[in-house]
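Coming up is one lone chain in structure tokens, specifically the form predicted on its own.
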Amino acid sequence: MSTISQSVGKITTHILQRMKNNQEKITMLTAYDYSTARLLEMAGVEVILVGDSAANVMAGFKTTLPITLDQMIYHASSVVRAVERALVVVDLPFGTYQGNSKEALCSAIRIMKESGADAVKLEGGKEIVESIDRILTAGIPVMGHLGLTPQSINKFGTYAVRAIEKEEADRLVKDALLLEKTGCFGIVLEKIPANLAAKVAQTVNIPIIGIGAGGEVDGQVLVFHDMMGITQQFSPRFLRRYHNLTQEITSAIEQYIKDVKSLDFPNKKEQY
């Protein structure tokens, strides 16, 4: 039986809404370069997130804070060139939207014009509503992000599960409703109790994408490098590793070194 996502060409925010309404799960993965994005596109992922997690997995920073708007545009442009069908969402990096709605609009416009992406994502609730509202006036789709918000790591001081206490949980639900009312087409919920995430998904009408938020939401997102086992130092409970590319790639490189040093590579068939 054909699903909504299989029966359409380009994935849009409207298609994601139809998928939620039809109880069809949404798949989302990160990509930061052309080659990876091409693989995700070929596999049929509905949403590709050009995440500010590029700061961690591509540049080696300990947090997402150092990555710049120019760097995000570079990564997003590389991804967009590989994609025809998936919806490409780009994170607005730290310092480009908080507390200044005019700067937020300028940042979002730059991403859309210079990369060709489909939407942007912002972290936070009521404190960034003014920025979201201003971006939306330019016709730019916005995805929200609540729960554990990595750009606020210095405020939290820990990557522990968020919204365990009732006060923070209630505030998160209110923020989700506010983001929906403001006009966000969807929300990522990161590292919160599964029952709270399920409540949010049932309370709001827009798609809810989880990462460490249980299975009763409308879709899931993982960092590509984590789920493929390219990065090894990050192993939270919610991460399922679908491959161990670190072992496979390292073994291949070791074999290459051995072949070169033993004069096995290149052989006569591999030269002109």
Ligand code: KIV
Contents of the next structure:
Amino acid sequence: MSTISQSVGKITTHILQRMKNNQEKITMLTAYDYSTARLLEMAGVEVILVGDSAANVMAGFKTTLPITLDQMIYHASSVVRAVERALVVVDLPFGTYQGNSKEALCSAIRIMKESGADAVKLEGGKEIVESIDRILTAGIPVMGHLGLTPQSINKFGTYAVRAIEKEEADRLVKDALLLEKTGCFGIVLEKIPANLAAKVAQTVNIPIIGIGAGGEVDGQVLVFHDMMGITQQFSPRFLRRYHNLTQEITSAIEQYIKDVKSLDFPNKKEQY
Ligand code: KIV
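Having seen the form predicted on its own, the form predicted in complex with the named molecule:
Shown next: the complete complex, the earlier chain at its head.
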């Protein structure tokens, strides 16, 4: 029997809702460039996130804060050119939506117009709900992001698990309900206790996508470079590595260096 995901063409926010209703898990991975997005598309992932983690993974910054709207649009448009089926969601970067709702709307419109993406993602709850509302009014689908929100790292002071204390956990549940009521089509929950994430997924009707939030949510997201073992420094408990590409790529490069230096490459068949 084919799943909803297999039986539809273009993935839309409505398809994700149907998947949640049918208890079919949603898969989401990051991509910041055309070639990676093509691989994710070929493999059949439902949602591609052009995350502001590009600041860490692509540019080597310590936090996600420095990436600009222009840079996000560059990454997003590269991804969109590779994708026909997956839903492409783009992070609004730090400083482009927290100031006021008009600024938030202008930033979201630039992403949609200049990249051709399908939706935007914003970090936060009650404090940004006016911005979310204004973006939604313009017809732009919005995904929320609660729990460990990396754009607030300077407030948190640590990347440790969030919402362990009752007060923060209660606030998170309220924020999730508010995001649903405002009209978000889904929420990412990052690095919170699994039982709290499960409670949110049962309490709200929109899809909940977890990263470090346990298995009792509606889908999972990982950073592609982390799950493929390209990034090495980052090893949280929730990260399952599906490959050790660092080792494979460096040994291929070492072989290339040997071949060039020993005059093995190029051989007669590899020249004109
Ligand atoms: O920027 C990102 O990659 C993200 C994921 C970690 C969810 O927001």
